Structures are given as C-alpha cells and as structure tokens.
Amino acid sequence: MRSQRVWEVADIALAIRTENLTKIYDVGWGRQNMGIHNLSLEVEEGQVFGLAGPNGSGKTTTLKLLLGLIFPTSGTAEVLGESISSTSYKARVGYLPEGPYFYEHLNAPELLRMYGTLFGLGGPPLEKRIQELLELVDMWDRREYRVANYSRGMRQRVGVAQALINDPDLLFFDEPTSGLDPIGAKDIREVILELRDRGKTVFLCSHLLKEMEPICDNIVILARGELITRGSIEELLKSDEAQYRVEVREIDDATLATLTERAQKLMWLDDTCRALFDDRAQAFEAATMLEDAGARLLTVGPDRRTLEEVFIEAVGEESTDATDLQSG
C-alpha cells in the first residue's frame, strides 16, 4: 500500500528534499574523497529536474544516495516523503542507469515480464502494461528482437520502458540520451516530456546540457561535490543585460559590414553570426535589413544565454583528475 504522506513546503508538494547531505568515501591508506558536501535541494512533484556537473562533481553519488544504494556520512534526505533509509518508497520509483545491462537472450516483452514479476505484477494487467510501454517508446513493432541485436537507441528505449513497468511516481534517469543519434535523443526527450504531462516527476542526471535545456523545469549545477548554482531554466538563462539578439547565416561580406556597424556586439558561433542590440527597434531594423539582403535569418528576440554558457560561468574550465572520477 502506498504511503499517504504528503510533504509540502509553502503548499508545494516535494518529491525530493535533502538537507546538508554529505558523502565521504574512504579510499584506503588513510585517504578520503569527498563525494558531495552539504547538499541541500528540493524537487517539486510533477517537474523535470536536472542535475548537471562535470565528471567528479558528485552527480552519481547524489543519484545513488537518493536511490538508497549507498548511505550518507551526514545530513538527511527524503524521497516521496520517506527517509532514504526506508525501503517503502522504492516501489514508487523507476530507474534507468547509464548504459543499462539486459539479458542478451530475451526479447522486449520477456524482459519487461521479468521486471514486472519483481513488483508482483502478472497476468493480463501485466501484458497490457507491457504493450502500452513498448508502444510509448516505439518498440512494439520490434518486440520480437532479441536484446543481443539491439542498437544503443533500442536499449535506451527498452530501458525507459522497464523503468516505467511499476507505474512509478518518480523516475531517475542517468544520461538517458548519451550515445544516441539526434533522432533517438529527440524521441527520448519527447517521452520525458510526456511523462511530465502525465504528472510524473523526472530527476534527470546528465552532462549533455543541450539535451537538458529544452526539457528541464529547474536545474542544479554541481562542481567538486558542492552545489554551485540552481534555479529555473528561465532564471538561469536570462541575460544580465536587457539586450536583443539577432542570429543569421549565409550573410555576404557587404551585409556583414553593415551589421557590424549597427550592432553593439558581434560574435560567431560555428557558421552562425550573433549580433546584440541595446533595444528592440534596432534589432528588428537589422533583421529587416538582413532579410532584404537575402541572408538566412534564424532568431530575433530578447537575448538569452545558453545552459552551456551558464555552466562554464559557474564551474569554469577546470579539469578533473582520476581521484575525482571515483566519486562520480
């Protein structure tokens, strides 16, 4: 029976809450390694929450703590209103690890049937659930393929399905689009957004910032085991200056010279020219000029940073060593 306890702060129900959560690893010979230090965060129900950071930042450690796979050195955490020392909340959680391993000789229905029985499911309700999930991840027409013949994208799709077999309230996804081609990554993002629309909470752990930006409601960035910055996507990507951005491609030299004279700032991002203006009127006048000149206009509107820019600003260009990688 599911717990009826609801944890609310200012009338907002929380799926996850941590307070000063700390994990220190004993790596032998009297040495210790900091996994995470004094991590405090809140994840509201029904949102896609992103956890980002470089290698060794503490992402995997945080994930393992919330799943109850390891235990904290100090601090507290609750998932779905239950302490992470409890086992009762785990029936309401789904988990897709990075690079999931499945028995190679099984096909998709056999695989999901095995996971379903672990949750006490069976009979016609389970078979119906299996079909619904395989249709959701676009694997129903390929259900007879053996895992040994799966592509990376097919493994990820079936991995999402197994994470949903118990109809969980909260899903933990670790690098769900890593290694996928653009179409496969887009399909996984659409599944995540559909899960949110169904009222599920998704805790997304990734270093692929371009994948997180369009789907996350809120995000936390870690570095070397500590929380560096947090906020909604809109808050984090909002530019400090009230400027307007025009982005364009396929611009000739004469038009580029005119744009350079008009813009307050000009920069190139691969084959895209980005021009910044101090007010809206200047930006739209430049956009009209570019269209009249036959350039390929991409964007006109308020300037907005990318999540990658926020990330680099927060954690810098620092590298991680082998010791950092041990703590995830």
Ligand SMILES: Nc1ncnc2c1ncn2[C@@H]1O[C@H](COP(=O)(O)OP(=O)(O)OP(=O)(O)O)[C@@H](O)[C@H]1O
The other form holds:
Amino acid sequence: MRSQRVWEVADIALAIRTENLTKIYDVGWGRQNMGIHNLSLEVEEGQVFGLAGPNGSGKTTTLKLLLGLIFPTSGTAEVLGESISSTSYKARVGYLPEGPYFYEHLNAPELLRMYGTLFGLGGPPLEKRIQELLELVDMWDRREYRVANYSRGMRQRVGVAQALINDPDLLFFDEPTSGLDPIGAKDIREVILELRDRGKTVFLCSHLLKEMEPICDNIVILARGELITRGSIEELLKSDEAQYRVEVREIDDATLATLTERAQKLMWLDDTCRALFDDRAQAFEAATMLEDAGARLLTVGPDRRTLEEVFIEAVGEESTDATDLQSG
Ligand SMILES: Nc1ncnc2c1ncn2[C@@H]1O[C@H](COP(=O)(O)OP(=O)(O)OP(=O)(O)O)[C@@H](O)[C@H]1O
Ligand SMILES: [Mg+2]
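I would like to compare: after the form predicted alone, may I see the structure of the form predicted together with this ligand?
Next comes the full complex, this chain leading.
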C-alpha cells in the first residue's frame, strides 16, 4: 500500500520534509554537543534516500528525530504528512536501529510474533506475514535458531523482518549492513531494492559509500551536523571537469611524459594514474598508446566520479579521519 500523498511539490509527493531541524544535546556542566544544525531536506515517496556522513556527523540523530524518539531543539519536520510531534504516523513506519538488540531466548517466529502483537496483529494473517518476511530475509529455513546463537548477519536479517512486520510505508535503516560479510550486505541491499519495487520509501543512513551508490536515488551528505551537499546519484557523480577518463598502472617514465602532454589533467590514486580528456577520440588514442607501450590499462570511458570522491571533496579530507570513511 502506498502512503497517502500529502504534499505535492512540482508533482512529486514527499514522504519526509525537514526545515532548519536542529538538535543540540546538553551534556551537563553547561556543555553542549551539536547533533544537527539547520538541516533542511526532502525525501520523495517511493525512493531509496541515503543520508551519508562520517562518524558523528548527525545521521542517527536525524533518524531518531524523524522517528520521534528524541525532540528537536528548533526547526520542524513532517513524516508521512504529519508533524514529528504527532504519534499516529509511527504505525506506518518501520525502524532497524544500529546494532539491534533482541531477547536472546526467542527464535525468529517468536520474536516477530511479539512485535506483530505490539501492532495489534494476530492469528493466521500474522503467521502468514511472519513466513513471508522470514522468506524475504532468507531466515525461514533457520527459523528454529535462537537469537543467542545468531551470527551478526542473522541478527540484521531478523532486524529487517522486524522493521517490516507492520507493513510500513516508510523504512528507516541505520547502518543496516555494518559488520556484515559481502553476501550478507548484498542480500540486505537486494531487500532494500525489493522494498522500493513494492512502493516503499527507504531512508538509509550509512557511511559505506560503495554500498549506497548502486541503491540510493538521492543522497544528502552531512558533516559536523550540517548539510554539505545533496543531489541524485547521477548529479553527484557527474564530473564537470572533463568528459573521458583513462586509468592505467605500471607505466614507464617516457610513456607517462607522453600521457602528461596529451591529457587535460592527470592525477594519482595510490599506484593508479588517471588521465582526463575533453575529447573521446583523444582518450581512446591515449589508451591505445598506453597498451602499445606495455602499460596496464584499467579503464577507458566516460568520466564518472565515485561517491567516495564526491564525499572527500565535500567533507574535506582534513575533517575525516581514516575510520570515518569506509568504502565498503
Ligand atoms: N545522546 C547523546 N548525548 C550527547 N551527544 C550526543 C548524543 N547522541 C549523539 N550525540 C552527539 O551528536 C553528534 C552526532 O552523533 P550521531 O550519533 O547522530 O552521528 P552519526 O552520524 O550517526 O555517527 P556514526 O556514524 O558514528 O553512527 C556527535 O557529536 C555525538 O557525539
Ligand atoms: Mg549513527
């Protein structure tokens, strides 16, 4: 079921809108922590929206404000057409917290039955829903395991199922793939895309940029509680400097000198040399030249930045330490 359309901004329905949302935490002794500052954002209905940013940039704070778990210092926000101070929209949202905690002695159906009951569900419809959800997250065959014996991946899978028990229109996922192996992470990404196909809106907080890139329609990047940049993935990744890129490794000095003469711009990323060209033919000629010279050609094609590059450009390398930015 799609959520009711509440606002129409240029024919686009919004699931979330915040205006100058600010949260300052009082930490005692007259000291304060900035959670988020004057955050204004919009999330279109039916999209996967990504909130990215380094550790401590305010992602979880934003999410908790939108869920009504904490209260803003100033500013406003509406979720599914209602102010965050209202309670009724909460029946239509689902939430997977960072590192979810579940009763250790329960198995997956018992756990989902408990959450379903909280939403007033029961009987055969609830049992049917539990089976559907456990199949969706690939836990039906392992339904007899107790939470105490779960791997981290199983915990996240059941966490996703729990967030979906009330068939919400809007899902909040906080770092859903953190600590998962590549297969577990891929499965969660597939579930997110499946949810979008079913018309749900997904609000995803993560600092795993490589994971956000293929699944998010729109992204906002936060740093130190402030919005640094926003846009669709296409807009953010489009390079405005040059149109074609050639990437190469194991290049000798003479070939590098020729490449430097021909390219509009040259940069190094570890041991990979990236040359940018305005013109497609020039890029392909350079690629042929490099191959003939015995260098290891990695890519040649339209220039597309990675989200990681956009992120570093926006946030600034000096403000993120190595642990802040993981590429997944
Ligand atoms: N309960 C709290 N009391 C005081 N300060 C807090 C509290 N929760 C968060 N903060 C502060 O607010 C800022 C934003 O934290 P938040 O947890 O929202 O960031 P985050 O982007 O989710 O980080 P991470 O990637 O580590 O999960 C940080 O400076 C943090 O220390
Ligand atoms: Mg967080």
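Residue numbers count along the first chain shown, from 1. Note that this is a predicted model, so its numbers are computed, not measured. Superpose the two forms; the largest set of C-alphas matching within 1.5 Å is the rigid core.
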Open item on the list: Given a core-based superposition, decide whether the C-alpha of residue 298 shifts by 2 Å or more between the two forms.
Closed with: yes
Open item on the list: Superposing on the rigid core, is the Cα displacement of residue 44 between the two forms 2 Å or more?
Closed with: no
Open item on the list: Once the core is superposed between the two forms, does residue 276 show a C-alpha displacement of at least 2 Å?
Closed with: yes
